[in-house]
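Below sits a lone chain in structure tokens, taken as the form predicted alone.
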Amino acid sequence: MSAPARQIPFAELVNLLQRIFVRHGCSESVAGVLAANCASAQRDGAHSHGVFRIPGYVSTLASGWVAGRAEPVVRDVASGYVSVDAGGGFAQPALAAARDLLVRKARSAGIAVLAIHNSHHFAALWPDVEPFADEGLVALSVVNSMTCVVPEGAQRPLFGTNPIAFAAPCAGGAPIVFDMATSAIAHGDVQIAARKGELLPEGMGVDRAGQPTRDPAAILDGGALLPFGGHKGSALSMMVELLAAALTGGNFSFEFDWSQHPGAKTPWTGQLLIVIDPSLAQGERFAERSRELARQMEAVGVTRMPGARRFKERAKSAREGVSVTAEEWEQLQALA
């Protein structure tokens, strides 16, 4: 019978990834980030983003693939346009060091584009986008990752899961938020399932023939995921590598070589956010008009808003602790 879980206070939580973060190679200011992001995952019960990432950020650190002490390079190129150079560290840093400024752009042009490219993502992207909803702005990114999706019609694997994220205010409450992958299931998704023994259901993914499979092992050991809704997902997914690679200057899914780096998990590839200030146009009324799009999905039968689960795990972390089991609190403790 496995211990039960651990209920630990958020920002023990977040101190505690602070110190593995920078016991492994990163700085002060980076590792903050990092910590920050990932037990937020945790807390809000995103847990493939949460500390199941934490061994894949330390064997990273330690091959050398990514650069823990990056300081990145903003610079401003237009009006509504920021470009940063990530030099080979994590894109959450990146985005860190540019918000201000995005901000101020998008706030006096009405929109602002931030280019990331040089830089590694590993974790949810909600987090990226709903700061600026909380703002009262709105804000779209999207990440590449690297190659293990099948295009549609394809027979072997070019994109990433390259997930596409949206965050916009609400009057009255939590802002909307959603960050879905365009595979069918996250690549964390898959990993969790391989190690409880779990099998997925039909259409997530292909074995090394490429041939339809519900194991994850199998998906994971040569094989693919498939795009969501076929044609559909694969366009968005190739929309994903052009926006987040080819336009900021990343790498492609496929452009990178990780061979010589064992242990290395985290693509090396780019990142777009677009935020709009709807203030200029609508004022407050977009945010009311939010709410009311709410309230008529609701009326029609909707359930759960995109966001509404997490918003509940977060609410609850608050209350009882941030839910970490037994064994993860072990190996965290370990790498601290």
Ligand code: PYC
Contents of the next structure:
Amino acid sequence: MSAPARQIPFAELVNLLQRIFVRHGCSESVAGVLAANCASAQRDGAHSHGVFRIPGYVSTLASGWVAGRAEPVVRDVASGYVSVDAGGGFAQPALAAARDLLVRKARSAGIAVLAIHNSHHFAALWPDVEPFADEGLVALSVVNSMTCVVPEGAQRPLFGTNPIAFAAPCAGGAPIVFDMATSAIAHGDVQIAARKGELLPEGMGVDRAGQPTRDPAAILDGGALLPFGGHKGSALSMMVELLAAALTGGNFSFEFDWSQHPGAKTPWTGQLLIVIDPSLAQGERFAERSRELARQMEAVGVTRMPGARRFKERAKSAREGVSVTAEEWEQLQALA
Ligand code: NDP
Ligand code: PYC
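Now that we've seen the form predicted alone, could you pull up the form predicted in complex with the ligand?
The next block holds the full complex; its first chain is the one shown before.
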């Protein structure tokens, strides 16, 4: 029987993760941003991008693939356009560096774009959009990852798992947020299933011979994932490649070669954010309309809004502490 999980105060977990990031080659500021991001995923029960990811961050930093001390360079391109060169570092510190300028532009022009390139994103995407909705803004973000998804009709993988995240304010409650890979399943969840020895549902991926398989190990060992929803998810994944890479100046998911960096896990790509200020057109009305939509969805039988599970987990973590398995806790202590 495995040892019981530990319940860790959120601030303590952030502190521990920050020490790990610093110890393994990040600057204090980069470590702070990544630690808060990863601890938030763990707090919200977003386990495919919580502390499960820490060994991957550490091996990537050790491989020299990512610049843990990069200083992002922000460029004010136009009235509604900000660009950041992340300097081969992580995307989240690049977003943090450009955030104030982006919000100022969105509030004055009604809409603003943030294009991040030369960046690594190894995390959940909702933490990048949700805070904008907390400030009354609407935000959409896309990021491409690494070749492991077979486009509809193709014989070989090309696209990344390429998530799309969206957040909108909702009157009287938590914002409406969704965050979803455009693959049938996130790569992180395949890794977790393989570790647990569990089979996947049908339709998630193929083995190295291109045959459908439910075995996560076969997908990870030369196989590939499928897009969600056939040609529809495939088209969205293509869109993510265009917006996150072609538009920003980042790499497509198939364009980087990490073979000379054993241990490297973080995709070196690009990210796009679009932020809209709904108050310019609608005043407070947008958030009330969001509430009305949510109310009508509930009225027809929706019992789970996207994001609601995370908000429940967040509240539970605030009461009881953030749950970390005994094995993960030991591993984190060793890495710190
Ligand atoms: P899920 O399929 O688990 O969830 C997708 C969205 O649907 C979430 O907003 C979720 O809300 C919501 N949802 C799930 N089930 C239901 C339901 N039954 N009813 C209503 N809403 C539901 O996410 P994915 O596996 O697609 O992605 C997991 C994570 O992986 C994401 O955070 C994504 O950003 C990350 N990722 C990161 C990549 C990168 O390159 N950085 C690449 C690919 C994925 P809730 O959160 O509340 O459960
Ligand atoms: O879960 O697909 C994924 C993923 C890719 C990069 C970071 N997470």
